Structures are given as structure tokens and as C-alpha cells.
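Let's start with one chain on its own, the form predicted alone, as C-alpha cells.
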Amino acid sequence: MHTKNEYIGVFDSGLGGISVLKELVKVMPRERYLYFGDSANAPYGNRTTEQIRALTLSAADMLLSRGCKALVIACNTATAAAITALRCAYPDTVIVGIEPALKVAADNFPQGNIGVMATALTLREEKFHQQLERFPGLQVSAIRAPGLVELVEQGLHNTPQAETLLEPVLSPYRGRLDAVVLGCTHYPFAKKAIGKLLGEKTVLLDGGAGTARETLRRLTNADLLYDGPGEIQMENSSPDPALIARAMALLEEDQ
């Protein structure tokens, strides 16, 4: 049995899931959070589905052994690869996985031209294609941005280097898209560069707020909401001490 004062475990392949942690803290500021980034094995987008599933299940085992009442998979790639296996392994635990914000895009632009920026694995997984089938009116362009995850991990997402990386990727879409779904939790940290290159006409959407609301709903239904003073604990699989400091800086950063 889980108790109210246990952690909400938040997992990502690295630092990107802090964009989701921000949203969780907004709606549940009194909860205790244990964030685990697997930067030692990042980026996940270059790995096979089987590798990502194994890494995600291993992280989930660790987090739940530490006393987590819920698990938020704050990584689109890990959700696509492992969410079904996680729910089978832990049927009595609240498990929420982030997904690309296609529904938000469809609600706002039902016949729109939508870009989805995501890792190659997220875009090829069956889960993503099942989502697309729910919104047949959307004209969807899949946009890959190799190297952007690594720039966020290095704290270089608001630099000219990010614009240089993204310019050839995004310039063909400038002024052509109603919205772009940021389908990787690292990408919201590069919103300034992405928005500048796409132009003001294009709305940027991500699934962080929806994931936080779903976690709140699930914990409320399970009577597991905590009314404590609030706590955030950061951990990472990489031995680099700079990553924890970078994680805390991202948590405080305005997006």
C-alpha cells in the first residue's frame, strides 16, 4: 500500500523531464518529488526500443524501491517504448507517461498544419501512429532535430549554437505551420530559439501541463495527495556533479 507522504518519482533520460517537473510543482506544490535523470545513458532517441524499455524498467524499479507512490515518465521516448510494460509490471501504482500534445493541437487547429518535433524513436513507435489516427484532420510534418537533446544537457539551449543547429531543420517550415508540438521534454527549454526560427505565426505546444493535470487527477482519485511542505530531490545516473547544479538551474529558469 502506498502512503500520501511518499515521493512522486519523475523519470527522464536526462534533464529534459525538468520541464515536466516544473508543471507538476505548479499544480502540486506541496508534494515530495524524487527526480531521476539517466544522463549516463542519454540520449535515448538513438537507442533501440528494447534498450530503452530495459533502462526505463530499471529506473522504475529503483524509484519504486525508494518509496514512490506514483511514477511520472517525463520522457516521450521512454513513454513510447515502455509505458505498457511498466503498467503491466506495477498494476497497483499510479503511472503517468507524457505524450506529444496532438490533442491540444487538434482542439485548437482541427484542420491545421502541425509539426511534431521528436526523436526518431518516438516518431516511429506504434503509439505515436495510433495517436495520429485519432486526429485525421491534421496535416502532420515529422521534424527531427538531432543534437538538440545534447545541447540542453550541456546547458547550451539559449545560445547561438542552438540556433545554428536548428536553422536548417526549421527554416523550411517558417510561416507554414499553425503549431509545432514539442514531442521531447528537452525541447521546451529551447523554445526561444525554436520560436524565433519558426516565426510568430506558429504556436508551440508541449505535453507537460497535461501530464501534470493527469497526475493530479490520478492521485486525487487514489486519495494519495499530500499536504506537506514540499520537497524536490534531484539525482542522476551520471557521476558529473555539474548535472545536479544544471538541473536546479533549469528548474528555476523562465521558459
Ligand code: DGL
The other form holds:
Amino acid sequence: MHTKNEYIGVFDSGLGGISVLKELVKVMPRERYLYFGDSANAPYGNRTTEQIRALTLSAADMLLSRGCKALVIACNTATAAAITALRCAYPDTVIVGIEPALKVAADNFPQGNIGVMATALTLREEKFHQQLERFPGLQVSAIRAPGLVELVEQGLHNTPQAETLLEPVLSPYRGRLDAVVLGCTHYPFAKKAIGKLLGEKTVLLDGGAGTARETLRRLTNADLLYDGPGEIQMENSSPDPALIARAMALLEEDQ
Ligand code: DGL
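Follow the form predicted alone with the form predicted together with D-glutamic acid, if you could.
Starting with the chain above, the whole complex follows.
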């Protein structure tokens, strides 16, 4: 049995899930959040499905042992690899996983020319291919951006280095796409560089707000909403104390 004053556990491979935590706090400011970033093992995107599933299950185990009424998997890669296993392992806990926001793209541009930026694992998993089949009107280009997660982890996403890294990846799409779905929770932090390289015509979309609304809906249905005082606890698997300071800075950063 879960209680209202337990945490909402929020998990990502590192600091990216803070882009989702921000949306959660916007819609549920009076909740208690326990954020766990697995930066010691990031990036997940180049790992095998089995490795990511094992890392995600072990993080979920830790979060639940600390007293969580809900888990938000604020990592598209971990959702793709582990959401089914998590739901089997914890059938009595609210579990919400972020996915690339293709539905939002299809609602806005039903016949659109859409880019999906995500990790290698997210783009190759079955889950993503099933999602694509649901929106046959969309012309979808899968875009990988190797190195971008690492830049965000290092706090370098608003530096010229981000543009240098992204220029060869995004310049072929400049002015050609209606929207780009940011299908990795680290990427919204690099929105300025991404938007500049793609050009004004391209709208940037992500699943953060939708994930927060879904969490609110599930907690309301389970009668598990808490009425404050809200709090945010930040934890990380990396022994480097700079990670927590960076995490707090990202929480405050305008996107
Ligand atoms: N933030 C994660 C996502 O949403 C993945 C980053 C990584 O490769 O670790 O996909």
C-alpha cells in the first residue's frame, strides 16, 4: 500500500530527466520528489538493452526502498528498454515512462515532415517502430546526435562546443522540417543550439509536459496526490559532487 506523502521517484541515466522534473513540479508543486540520476553509468544510449534494463531495475529497486508511491522514468532510452519489465516487477506502483512525442507532432502536423532526435537504443527498439506505425501520415527522419548527452552531463550545452557538435548533424535538415521531436530528455537543455541550426520554421517538441500530465492523471485516479509542503531531493550515482550542483543549476535554467 502506498501513501500520499511518499516520494515521486524520478529516474534518468543522468541529468537529462531534470527537464521532465521541471514539468512535474509545474503541474504538481506540492509533491515530494526524489530525483536519481545514474551519471556514473551514463550515457545509456550506446549500451545494450539488457544492460539498460538491469541498471533501470536496480535504480527502481533503490527508489522504491526509499519510499516512492510512483516512478517516473524520465529517460526515453530506459523506457524503451525496461518499461515492460518494471511494470511486471512492480504491479502496485504507478509507473510512467517518457516516450518520443510523436503524437504531439502528428496532432500539429498530420502529414508533416518530422525529425526525431534520440539515442541509438531508442531509435532501434521495437517500441519506437510500433509508435511510428501509429502515425502513417508522418514523414519521419531519425536523427542521432552522438556526444550531446555527454555535453549536457558536463554542463557544456550552452557553449560554442554544442553548435560545433550539432552543426554536421543538423545542417542537412535546416529549413526542411516542420518539427523535431526531442526524444531524449537531455536534449531540451540544448534547445537554443538545436533551434538555431534547424532554422525558425522548425518547431521543437518534447514529451516532458505530456509525461507530467499523465503522472498527475494516474496519481489522481489512484487517490495518491499529496498536498505539500513540496520538496526536491537530488541524488546521483556519480561520486563527483559537481554533479549535484550541476543538477540544481539545470533545475533553475531557462530553456
Ligand atoms: N536521457 C536519456 C533519454 O531520454 C538518455 C541519455 C543517455 O544516453 O544516457 O533517452
